[in-house]
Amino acid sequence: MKNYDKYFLMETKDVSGYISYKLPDFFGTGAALSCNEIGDGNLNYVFRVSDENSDKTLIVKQAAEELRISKEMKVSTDRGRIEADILKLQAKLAPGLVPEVYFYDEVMCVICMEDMTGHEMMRTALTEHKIFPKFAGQISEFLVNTLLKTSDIVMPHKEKELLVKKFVNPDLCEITHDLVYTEPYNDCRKRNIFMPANAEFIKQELYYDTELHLEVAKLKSSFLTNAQSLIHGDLHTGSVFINKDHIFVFDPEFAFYGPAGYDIGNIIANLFFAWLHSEATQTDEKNSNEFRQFILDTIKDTIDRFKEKFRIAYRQNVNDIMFKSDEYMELFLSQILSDTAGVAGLETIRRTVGMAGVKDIRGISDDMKRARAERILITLGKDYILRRNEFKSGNDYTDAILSVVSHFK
């Protein structure tokens, strides 16, 4: 019998035995365990272990030493420790909105956590054009509690600095530096992916636009230097499990101390991908209009509810006499909102032309519709970046979206 005292990458056949050895009391005696791999991400291997004699299940997630999408990209398995630790912290800050961590194995780099049964991945649900009216309220609650309450504005400064040290995450931050802040604007590693019909458009709009490059460089500098909040670091619709009444936010292995607007901007960008997928694929006009209106309402409400809850939480939690004024609160919020728009633009562009695309767009089978979607996204992403200081409300986002879409009718 293995004692798992040396790291190796598990296959499906190994996982049930691992759980029986490491967590013998979770399923109890007499359990008949089965396992299947359920992950579809780029970094890790995710398994569901089930007891055929009961309804009990759990998730086993193991960090691999190289990316599944590129064997040349090596990454530290310490990200598993970071993910387990931040999930435990977020469980305190935003109770009920993250899965429970049962166990973390530092040798095997394995997290055993709650199976989010009764929920489905939000990206998949949105490509099936399902509507979730409570999402904006729930995600805004998560964002305020995890971002504001891990900042210097609320946390004791020494405690915050210890968390900065604990969540140093250089390997995964380097992936972000490359895939989000660099390659989409120059294709320096020849890994960008887009429709051939858009090649000249992308050269002109992304590779040759020096004004855009300057603004992206400013945003990259902020990402590198602004240890503002403990951010999720990869908060898109593939990092949310959802049903009509509840969400789980998971997969925070990119977590580190960075600009708070990074998480908010990621959510905003990924919601619009679902809007474009609906426009390109839904044939029932009534249902399509209803779904797309839901997406616009959710984008608007996520921003506006974040602002409302942020101000309430700020007044309730800030104790430092120099930060307590409403004037400073508005200055701080304004910075977050500017970063939110900038990152929404970065995420929009990198998921359109970068190597790590999204199925909302790359799953559009009609080449002309996909090429049009790419042009809309690049134009919108640039607008977010170049005018980021002007995006102060939810309406600013929906107005920009509708303006760009109408331009490409």
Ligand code: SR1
Contents of the next structure:
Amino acid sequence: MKNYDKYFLMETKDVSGYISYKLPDFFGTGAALSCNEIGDGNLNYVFRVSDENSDKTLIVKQAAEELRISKEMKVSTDRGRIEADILKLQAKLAPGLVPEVYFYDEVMCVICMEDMTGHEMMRTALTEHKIFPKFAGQISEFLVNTLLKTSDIVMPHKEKELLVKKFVNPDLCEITHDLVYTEPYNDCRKRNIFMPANAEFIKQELYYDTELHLEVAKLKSSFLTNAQSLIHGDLHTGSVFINKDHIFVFDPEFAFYGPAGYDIGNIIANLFFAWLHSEATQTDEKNSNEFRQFILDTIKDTIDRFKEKFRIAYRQNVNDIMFKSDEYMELFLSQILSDTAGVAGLETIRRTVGMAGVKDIRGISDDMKRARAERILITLGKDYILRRNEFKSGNDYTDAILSVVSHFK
Ligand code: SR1
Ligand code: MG
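Let's see the other form, the form predicted in complex with this ligand, since the form predicted alone is already up.
Now the full complex is given, and it begins with the chain already shown.
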């Protein structure tokens, strides 16, 4: 019998035996376990283990050094520890909004966690044009609780410094430095992907725009140096499982101490991909108008509700005497909002031209519509970055979106 004291990459057939060995009480005796691989992410292998004699299930996620997206990319399996540790912390900061971790196995680099049954991946649901009116309220709650409460505003500084150390995540951050903050602006690794019809547009708008490069460099420096909050680090709509009443935020393996606006900007950018997907593919006028209005409302409300809840939580939780004034609170918030717009721009551009695209855009089968979507996204992303200090409310985002879209009619 295996005792799993040496790492090996599991196949589907290995996983039920692994769980029976590691967590014998979860399913109990008499269980008939089956397993299937359910992951479609870029990095890891994800399995669901089910008991055919009960409705119990759980998730097994294993990290390999070679990434699924590209065997040439090798990344430390320590990301599994980081993910398990931040999920346990976020379970306390934002109860009920992250899956429960049952155990982390540092030899096998396996996280075993709650199956988010009754929920579906938000990106998939949005590409099917499903509407979730409670999302802005739920995600703004998650953002305030995880970002503000891990910052120096709330945490004793020595405790926070120890968390900074615990969540040093160099390999995953390097992916972000390259894919988000560098390659979209020069294609230095020749990995960018876009519609051939946009080749000249992308050269002019992204590769030759030196004003843009300076602003991206400033944002990159902030990502590298601003240890503000313990961020999720990859909070796109594929990192949310959702139903009409509830969300789970999961997959925080890119977590580290960075700018709080990184997570908010990611969500905002990814919501708009779904708007464009609807415009390019949804034929029923009434439903498509309703869906796109839901996306715009959600973008607006996510920002506005974040601001409201942030101010309440700040006043209730601020500990450092020097940070107690409303003037400092507003300064801190305005920096987060500027970073939010900047990152919304970076995420918008990198998912459009970078190697890790999103199916909302890359799945548009009509070439003309996809090329138009790319031009809208590049123009909008630049606007977010270059005018980031002017994006102070939800309406600033929806105005910018409608203005850019109308330009490409
Ligand atoms: C090489 S990994 C590519 C992308 O997938 C992840 O989800 C992150 O977004 C990363 O940038
Ligand atoms: Mg992921």
